[in-house]
Ligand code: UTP
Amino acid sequence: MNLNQTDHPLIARFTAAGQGGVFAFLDRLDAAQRAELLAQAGEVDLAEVARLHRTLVAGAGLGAAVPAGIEPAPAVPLPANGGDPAAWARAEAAGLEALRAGRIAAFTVAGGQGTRLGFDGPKGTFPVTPVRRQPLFQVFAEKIIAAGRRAGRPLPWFIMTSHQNHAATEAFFAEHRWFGLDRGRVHFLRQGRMPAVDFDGRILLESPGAIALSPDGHGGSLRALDRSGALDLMKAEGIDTISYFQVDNPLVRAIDPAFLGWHLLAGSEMSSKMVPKTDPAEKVGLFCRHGGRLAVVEYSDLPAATQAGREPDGRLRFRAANIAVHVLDREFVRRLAGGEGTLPFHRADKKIPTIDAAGRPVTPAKPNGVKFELFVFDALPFARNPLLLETSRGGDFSPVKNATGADSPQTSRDDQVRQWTRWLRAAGADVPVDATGLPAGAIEVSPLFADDERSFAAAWRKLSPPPAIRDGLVLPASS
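That one chain, whose sequence was just given, in the form predicted together with ligand UTP:
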């Protein structure tokens, strides 16, 4: 094959679009490297890259303008905060019914790069629990098994990976024998990639033979579910509802019957959980309403004064914080993936490892380019009857994002221990705690022992005599 810069159609197209630099080092590559570079170039939608540069980089700058007239989004409150206990009980019953009928799949997005955590390996393999150091994937697997046992029917689990971590993720599952799940019901799907560009819109190379490609954001999960055939598989198996959560949040109620039931009873196409934001400076996306539609507005797009506004009772007016836990209707995902509603790309300025004009590696000290990402919550405005449900932060959300400080392994371990300690105390155990709710000893409870306060109380009652807790306690799977 002649790969002359001008007569190969792909190279000619790139050159005409001002992206000929992608092939600047072609004569240094061997045949296999050239083929790989051409394959990568074939993935790139040049018109899309040009449009994104025009609109997001050269044009509007960071963030989209927030439309006038946005309002805080109302959420169904928890019973403890004024919600109707009977309605919550009905929702839970409806969710359990759907689980028993085999209508639900678990779905984890695990294609992120995890740069802030800086862990070497897929984030789902990170040892997250406080005592046994179980990896995130194990925690979710146990939650999914527990939900299946409760429903009397095992659930399938779909996991979105990236090009970078796909093989390592699959190998980890095989090494751990799929964590006790039925191997045939654990499905991996790879998300798409987008090229990074410099501030002038030129596609960056990561090495002389590779484009700087990165995952297309968690919003890429919708098209990945469609393209991979996962939606067809779900349809064939009678699954119409997808329980979506992120790989970095070990506290998540991965399969929450009440949430599923609220979603189904509302005839919703996409539902989300919120926690009340209390600190106006907290950097979270906020659920808002605009023109009768539900949407998430990023904190950086809301003026500080709006973020700080309060109700007469002192609560923040815009307080519905997004914790990235959703329920999605299968056919809604298919419609969106098919182009019915186009999710917007977002721009993220990043330090992107690249090469200089001589082909030598460059590790930038400050952002040198832009990555483009889709966000799953941008699907909300397209959903019919979207539902927003309140949850408690301590019982659903403590992500591992950073190596230290807020949202780090330490804060997440502490939040896990606080939750299990609350369950223990509610079940009648005598566990002294400090002012933050932490006990002196180390505590860990497997989701296979119990996965919520009620199931914990039931499992605890069966332990006779109850174990001593003074020096810590590990409760593995109950027999």
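In this text, the rigid core denotes the largest set of C-alpha atoms whose superposition between the two forms falls within 1.5 Å. Quick caveat, the model's predicted, so the values are computed rather than measured. Numbering follows the first chain given and starts at 1. Compared with the form predicted on its own:
Annotation: Cα of Asp414 displaced by less than 2 Å between the two forms, core superposition. The Cα shift for Ala357 between the two forms, taken after rigid core superposition, is 2 angstroms or larger.
When two forms of a protein are overlaid on their rigid core, residues whose CA moves 2 Å or more are considered shifted, and Asp200 is one of them between the two forms.
The form predicted on its own is what I want next, because the block you gave corresponds to the form predicted together with ligand UTP; please supply it.
Just this one chain is shown here; partners and other molecules are left out.
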């Protein structure tokens, strides 16, 4: 089979756009390899690639400077930090009402692999809990089941995978019988991909029969929701509000009634949670305000002196750290995905494995091209009535990103144990702890037993007599 630009319109379009090199080795490929290459090329928006090269590579370089005049973003404080307890109670009631009405869906961005953890498989399959070593997906599934029980109805769960891990993720759910969820309430969608380009804007090949494609970033989740038909499915089922979280954070309140209620009562199109930044050097994006709009600025884009600035009371001035937990209005997502207020792409210079003019593999020693990504928090400036809400780090945020050190499996497991120990002590259990809040024995509490301090206290009171806590405690399900 001999394909050329005269007998295939896709090849002709690439050639006309100056990207004919994608098909330079077509005559070496068998029929299956040709079909796969053509399918990959069909994913590429050539006009978008040309625009991104013009604006981000040939034009603006690594990106524009942070605009002058940015200010710290105000957040609704927790009651423990001066927030109005009555307002928080009203928000929680409004969130529970929305859950009972079937207006809420959970949405997990789960396209990553466990490579940085030294783990072979989708990150959501990583064993994250301290005793039973339950995978991240099971933790979230149990939280969603618990929230559904509280609402009196099962909740839908949308999960964005990647081309790399889609099949493995679906197989993992099937192997674990959907973690007790109704199969019909779990929906998978694939993240989009973007081609990498060299510094002259030419699309790179990773092999003679494959384009160098990579996921389009967590901001691509909004386009994926639209293109997959998930938004239409939500509309048909009466779902208008999406609880967004990423797969690496086992402490997350996957379905938080108070957060949902604050969002709905404010008439917000996008709301976000923040935790106070621990120190100026912490590598987290920061919520800011500029020109009256809420936005996130990456830590690497803020001058060190700005990050170190403090209020008269000693707190960091820019302290609202982004933890990638949001609530989104369904039709707001549709508007953005459809082009209104399109999210900006970000440029990342990378060492991209590719091939030379003879088709031989090349492993670059320095960056040889550019990848393009979308960030979900860039939607905030386009949202009506955006809201920023404070949450506690120990109760909502302990990600698993690195194999060792900060944000590692060990730090996350310790944080999980600290949370459950606080619940036990608040319920009246005698649990000695060290200076960091850790008990001597191993503790694990399934969300099916309790998923917050209040539900834990209620479930604990039902245990008669309460279990002894000596070498540890495991509470896998509610009695």
